[in-house]
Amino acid sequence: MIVIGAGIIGLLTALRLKQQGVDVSILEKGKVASEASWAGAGILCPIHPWLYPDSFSELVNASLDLYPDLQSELDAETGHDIQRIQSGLLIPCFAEDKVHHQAAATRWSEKFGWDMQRLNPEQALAVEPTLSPNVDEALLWPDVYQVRNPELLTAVLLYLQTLDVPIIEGSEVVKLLEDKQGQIIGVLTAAGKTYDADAVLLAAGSWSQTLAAQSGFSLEVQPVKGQIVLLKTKPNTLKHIIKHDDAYFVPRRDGRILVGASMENVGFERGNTKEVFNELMAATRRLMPGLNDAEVEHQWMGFRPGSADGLPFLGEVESKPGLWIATGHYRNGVALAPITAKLMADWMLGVQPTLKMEDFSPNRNVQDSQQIGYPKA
């Protein structure tokens, strides 16, 4: 089998296929693990899941349930620490917020079994002194974890190396090969090299739409740019992940704090901008004044593989038998990686999913969503 794309989705799915005895190779147009999977913040919690259909929350819960075993497996096989830690997640609420999430968040947490606490201003400032004293209340999910994306990718890559799974960089797939019956039987790269395959998995993130169009079918995946600023502080300056509509803050074990992330519909326009940096720093001063003296250490950006309805594309393409899709995970790729890899590997080998998958079908009629779809251009 061939996997197109060496992000966390492609890498982990290839690992699961290999573990079931499949001869699998990974083709990557650029460098392995260098795009959205590397750039993301690693929050192991869906972003505002109450805005999504229930099937999405069920998929996320199933994925997060797999993380403890995945962490143990990677540690045992590679000895590499993916830095999965329980930070908890806190949403501070202010009177001037454009959207007030309290009621919807409470209903969702009760429905899907997530422990959520509503904190008054005194309690919020007691657990996070860096918060603005203007906070009205805060919503706290104590059981939320995070993972350090580059370390997760490193561990998966090390494991793939021990299993002798080929990862071929600089190998852009430009065409899907099919037989007279329309069955996918391999791929052609830009260098003119062909690879035969019983099945192909397209997991090329934001670049998936281009290959789909070249191959005669529609796949609505577009890049949504996100810029991140890295602050350097002392360990435990910030104890929880802070998520607000204007910015999020993710504290790493070493004291560094990720501040992110913009939502930009600008195509594949690379680079960090002064405008977004100023917006993120203004949000930091307003929401988290206790971080005002933190040193700005670094900036980076990535392209989330977005979809118009905010949901991933998972499954086989009806018009292209033998072509499977796992892309469009948008803001939830790392959180959804374990279940995506398990589902897709099993499904490609004939095991039908037990979860409801219709909402994620690559053949679905995608409905635009202003709440969780593409940002305005």
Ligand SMILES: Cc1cc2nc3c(=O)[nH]c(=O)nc-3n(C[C@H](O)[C@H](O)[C@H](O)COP(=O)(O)OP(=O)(O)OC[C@H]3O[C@@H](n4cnc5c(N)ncnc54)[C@H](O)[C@@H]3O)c2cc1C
The other form holds:
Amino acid sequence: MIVIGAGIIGLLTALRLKQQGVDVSILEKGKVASEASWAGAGILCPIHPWLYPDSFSELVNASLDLYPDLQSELDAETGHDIQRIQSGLLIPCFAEDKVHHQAAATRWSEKFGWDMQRLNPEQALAVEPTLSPNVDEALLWPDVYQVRNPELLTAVLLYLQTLDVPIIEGSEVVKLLEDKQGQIIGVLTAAGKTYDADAVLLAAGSWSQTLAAQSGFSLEVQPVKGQIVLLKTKPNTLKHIIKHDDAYFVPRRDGRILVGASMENVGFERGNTKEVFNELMAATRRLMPGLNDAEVEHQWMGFRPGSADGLPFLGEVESKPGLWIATGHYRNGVALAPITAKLMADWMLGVQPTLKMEDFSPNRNVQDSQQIGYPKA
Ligand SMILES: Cc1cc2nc3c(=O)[nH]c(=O)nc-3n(C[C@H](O)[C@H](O)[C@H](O)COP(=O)(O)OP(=O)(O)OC[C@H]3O[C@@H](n4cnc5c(N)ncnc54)[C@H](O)[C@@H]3O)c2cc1C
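I would like to compare: after the form predicted alone, may I see the structure of the form predicted in complex with the named molecule?
Time for the whole complex; same chain goes first.
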């Protein structure tokens, strides 16, 4: 089998396939693990999950349930620490907020079994003294974890190496090859090399649409650029992930804090901009004045593979037997990677998922969602 794309989705699915005895190779157009999966913030919980259909929350919960075992497995097999830590997530609420999430967040947490606590301003400032004293209330989910993306990717890559899974960099797939009946039989790369395969998994992140279109089917995935600013502080300056509609803050164990992230519909335009930097810093001063003195250490960006309804595409393409899709994970690909990898590998080997997958079908009629779909230009 061939996997197209060496992001977290392609890498982890290839790992699960190999563990079941499949001869699998990964083709990567650039460098492994260097796009969205490297750039992301690693929050292991969707942003505002109550805006999504229930099927999505079920997928998320199933994925997060797999993380403890994945962490132990990667640790045992590679000795590499993915820095998955229970930092908890806190949403501060202010009178001037455009959207007030309290009621929907409370309902969602009860329905999907998440412990949520409502903190008054004194309690909020006691747990996070860097917060603005203007905070009205805060919603705290103590059971939210984070992972450090480059460490997760390093561990998965090390494990793939020990299993001898070929990862061929600088190998852009430009065409899916099929026989007269439309059955997928391999791929063609930009260098003119062909690879035979009885099944192909398209896990090419934001670039998936181009490849799908070249092969004559429609897969609406668009890049949504996200810029991040990295602050350097002392460890424990911030303890929880802080999430607000204007910015989020993710404290790493070593004291570094990610401030993110923009949501830009600018195609594949790379690089960080002064405008977004200023917006993120203004949000930091407003929401988290206790971080005003933090040193800005670095900036980066990545392209989230966005879908119009905010949901991933998972499954086989009806019109092209043998072509499997796992992409469009948008803002949640790291959270959803363990379940994606498990169910795609099983499914490609003939085991039907037990979760309801209709909402994620690559053959679905995608409905635009203003709230959770990619931003319109
Ligand atoms: C700023 C930012 C913050 C984020 N924060 C979070 C978060 O906190 N939590 C969370 O769960 N998710 C988060 N995400 C989203 C998450 O990172 C993505 O959903 C996830 O990484 C997608 O993984 P992927 O493997 O599909 O894509 P990618 O990591 O983009 O990998 C796709 C790979 O396919 C390769 N490729 C493309 N076309 C071809 C081709 N034709 N041939 C061969 N190879 C090809 C690319 O070069 C790339 O390496 C964030 C993303 C960004 C950018």
